[in-house]
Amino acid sequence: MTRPVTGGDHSLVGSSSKIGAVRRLIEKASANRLRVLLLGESGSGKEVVARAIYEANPRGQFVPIDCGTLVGTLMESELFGHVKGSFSGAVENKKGLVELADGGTAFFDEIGDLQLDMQVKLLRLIQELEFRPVGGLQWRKADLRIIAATHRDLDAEVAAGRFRQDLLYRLRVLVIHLPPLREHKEDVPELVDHFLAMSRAAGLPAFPPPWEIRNALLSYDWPGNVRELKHAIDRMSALHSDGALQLSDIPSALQNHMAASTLNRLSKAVESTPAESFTLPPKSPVISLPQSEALAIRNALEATAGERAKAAHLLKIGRTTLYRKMKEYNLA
């Protein structure tokens, strides 16, 4: 069962023990205003967790800040604002992102990418809860909750001189580690159903992935994590038509994984089969999924000398499913 922390698109989906542990930390973090540091690979859902913490106990605005763009004077103005006449083009006073987050939550995304000169200014904000707009003379107080996130190893960044140790100490109050999707694959079916529901809500037609695709989604390691899975579902939902999914509609990384998995299973089955008695037909870039299924079943039957039980085991499907598919594709 899908168990989102909050409603809408910013839901933490999954019932695994790893996601359960993250969910418990979200509940604890939302009960106070302590600083939170989110660690995890790109695409693992750090902003989802940050929004879940905020939405569990909303106060003020949630303001995401992309630290990779905070470079130079103009970016300092983006963060802290500026006063009229402070630089060429500053024709009026401007509020920065920190002031917008006053009373709420500032989410510093990919803080490991923040330049050293900006780290100094952020340290002052964290220590004193005050900031000064570009060109301003007066310090301004800010009442805000800070959540930071990064995919980098900040201890290694400190050792390399790219991240301030004193800033790391101040950020590392409550740390939440987000596991990569490959470490909680049992959540993939829930995530797939969740993203399919989102696709339908966006006006895309219903798309029930066939068993071959679902098996691939479960066995693939998802180096891009949950974000990559969502993009894969979005792509297949948008490109399939009339219930037919072409091989070219599937993301190339997943295509390669499916091909490698099939070849690996078949290679094990034909180790004792004379080479001249087993050949693969040429690959077609426009083969449909039904054709792909039929081809895999035909190859498995040939590799097992027609023994259906062994063929089903080779394909990692039930015998009932194999018989139904054989009848459907006239392979009986």
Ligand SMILES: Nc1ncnc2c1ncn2[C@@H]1O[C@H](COP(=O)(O)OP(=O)(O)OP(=O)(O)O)[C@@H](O)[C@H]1O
Second form
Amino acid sequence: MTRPVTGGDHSLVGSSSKIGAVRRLIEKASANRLRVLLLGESGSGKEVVARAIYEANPRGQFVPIDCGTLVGTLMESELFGHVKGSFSGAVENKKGLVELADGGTAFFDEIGDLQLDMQVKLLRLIQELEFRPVGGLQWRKADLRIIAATHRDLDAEVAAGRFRQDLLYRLRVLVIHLPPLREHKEDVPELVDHFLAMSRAAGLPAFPPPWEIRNALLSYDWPGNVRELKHAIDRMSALHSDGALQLSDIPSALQNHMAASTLNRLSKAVESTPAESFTLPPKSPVISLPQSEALAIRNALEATAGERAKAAHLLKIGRTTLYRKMKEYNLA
Ligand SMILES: Nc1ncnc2c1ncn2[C@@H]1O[C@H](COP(=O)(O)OP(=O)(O)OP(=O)(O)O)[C@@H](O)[C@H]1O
Ligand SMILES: [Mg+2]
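Can you now output the form predicted in complex with the named molecule? The one shown was the form predicted alone.
Let's see the whole complex now, leading with the same chain.
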């Protein structure tokens, strides 16, 4: 199936050496019509790169094709089209996505999710740039630039018998690896400013994130990569009201991260400071220290079904510290 080509900004943001290397490969790929395979975790920017390759040298249309949804004969017709009368319901000739992309770019997204029977059909298209509509007798030529993307490890998929090795060889001409965001955190500030500018352009009021949030954005690991960062900024920009960010405006994964690191810092301070000289750091205007600690403890207890030893381990604090804090916050 295809998705509508959404409008909006597809620019690849980042000045790190890793993103620099990706940019050089984009240039190389767009200068000729080499097949490109984009690999990287979910949310790391594969589609952004696919569109950037197309846009650097736009020719014809950019046609995204979701391989995960290409199953069964109807989908074969979706991809290659069909001739009138080839099956009940085929009341007239219909063009498929491949023909739509003729002269342009076909972006096979989530290629690792393609069913084996469709992989065979794609092989010929990729190898010979030929296709045959369902019910048609003749092979037709297509002038296509082929870009494929997946978050899966295709070698592992081949080893598990779920992906054809010959297809992988054909796809693996120019491979671009998108690094996970945790490996190019130096790009976080630039990305944050980019997403803030986008939400301002969408009419939302300006929202300069307080330093606690900026710090958290930098130290968090972003398992959902740039997409998760974008959603966090979009959410905070949309929800913050009257300039005061509420605890509930912060995505919960980020809240947990902030709470856990505050608690971690605090427990280190408690361990290395004589009790009588210990003073709490100044209260955060966004999420107070006790609030964030109580939240982290509650989450850890929830995650461990109330097992305190495990919860303490998760929080990277001693058990005694945990008991004391539970008492303090009435969580015991
Ligand atoms: N380097 C970047 N600069 C600007 N925006 C980015 C960048 N990388 C990703 N994004 C944004 O993050 C979101 C996710 O990116 P994209 O859709 O390209 O990820 P993906 O790798 O295709 O993920 P999936 O495997 O889940 O399909 C999009 O909103 C995209 O615009
Ligand atoms: Mg994608």
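Remember, it's a predicted structure, so these values are computed and weren't measured experimentally. Positions refer to the first chain, counted from 1. Here, rigid core means the biggest group of C-alpha atoms that superpose within 1.5 Å across both forms.
The rigid-core alignment places the CA of residue 24 less than 2 Å apart between these two forms. Residue displacement note: residue 307 has its CA displaced by at least 2 Å between these two forms (rigid core superposed). Overlaying the rigid core between these two forms leaves the Cα of residue 326 displaced by 27.6 angstrom.
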